[in-house]
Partner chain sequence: MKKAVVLFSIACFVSFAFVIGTQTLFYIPKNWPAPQYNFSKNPLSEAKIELGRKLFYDPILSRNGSISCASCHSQYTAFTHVDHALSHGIDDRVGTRNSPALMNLAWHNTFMWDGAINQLDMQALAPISHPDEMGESIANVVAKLKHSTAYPKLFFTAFNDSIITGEHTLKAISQFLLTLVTANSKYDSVMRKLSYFTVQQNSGYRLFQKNCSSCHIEPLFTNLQFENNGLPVDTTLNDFGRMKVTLNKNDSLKFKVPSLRNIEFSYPYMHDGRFKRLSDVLNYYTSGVQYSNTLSPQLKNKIKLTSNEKVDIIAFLLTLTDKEFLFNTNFSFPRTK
Amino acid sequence: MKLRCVFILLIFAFKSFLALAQTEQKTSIVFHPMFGNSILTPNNLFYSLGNNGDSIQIETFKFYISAIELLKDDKIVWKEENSFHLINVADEKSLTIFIPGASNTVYNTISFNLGIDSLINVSGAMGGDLDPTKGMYWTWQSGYVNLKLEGRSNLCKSRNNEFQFHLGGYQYPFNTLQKVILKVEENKKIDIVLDIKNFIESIDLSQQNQIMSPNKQAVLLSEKAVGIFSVK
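Output the structure for the chain only; the required form is predicted together with its partner chain.
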């Protein structure tokens, strides 16, 4: 009898421990880089482009997201402090962002900026993901590169068929910062697909293979880049 009591108690304790462990499971945002239906990995792999047998290789794909917020019916229910993340497809670890503080909130929308806002752009040297050693800061003209996409395609008439799109700029009229808003199901894991196929196909690579400073094209492409993000 006594033993049975202890046993039940033990089970009870174990169960509540499990429940506890579950609520303590951290909320995370996980990015899934894709090229159409294929998983996107930097280097080596060829992805076909359009219907004419053209192809593309991706060497670098990285970008900043900032100001992550969770919303419930258009009301902000949680926001991350000092929210700056460099997402780099070549760095598996960077594809998951833990936001433990959000675990107990009820939300149905996530919003974040693609890029770095103008205030940070004029605030001098920063650390962490914003450290200039990360290679996402222009050296000859101040400002963060919000998004870097580099690779090769037979369509490019450039040296080694290379293309380089460095999108950035924080000053009017070339402000490239974009807001991304996605409906999500409430879940401990927010899965965000990064599909660059449509984005790349919207660029005429035979005419345009380089953007390296803030200008009109950078703004246009940044607006299109919002379409890279969707929810599984």
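Structure of the form predicted on its own, please, following the form predicted together with its partner chain?
Shown below: the chain alone.
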């Protein structure tokens, strides 16, 4: 009887070890929100803009990434199926994406879309991270908001100095979907910095402080938004 108990315990311990090993082998992508040299936190913290005493407060920063692929010398070696993730700076859990099945893959590049493609947009509202309750869906005509950035700045001449940039659109000529390609070192963890300082400073907030529908400016800002991503 004692030998049987020991045997059962050994089996249980071995299974636990395998489960732990499999967990540790999962490749992960971790996003690090920054504003220049400062960690970006959506709260009451104001960040400095330039040397003129201008400042900015970030209240909301959310965006979709989709179609994650790992490549080796421009050849796709792994791709995620049903790949849609809502990254919300206010939700720490959303900043880490585990991609099981890629741990034994040799790669030196990661690519993903910033936003949701036209096929999903024409499918209507969906569940999970694509659920309309996440606050990232307009209507079936306009589709999903690919990136949402909201806050306040003394540069804005709007009510309460607010700015709202809701960048989306999937129909020509206002397709805002962007491809992001980053060189990485082969690792179990891919650290991606999200630095929005240069992006914000490229916008004249005294003249432009709101985009709430698909249009030409949404496309232009979406193209600039690709520059917020870099490998740590």
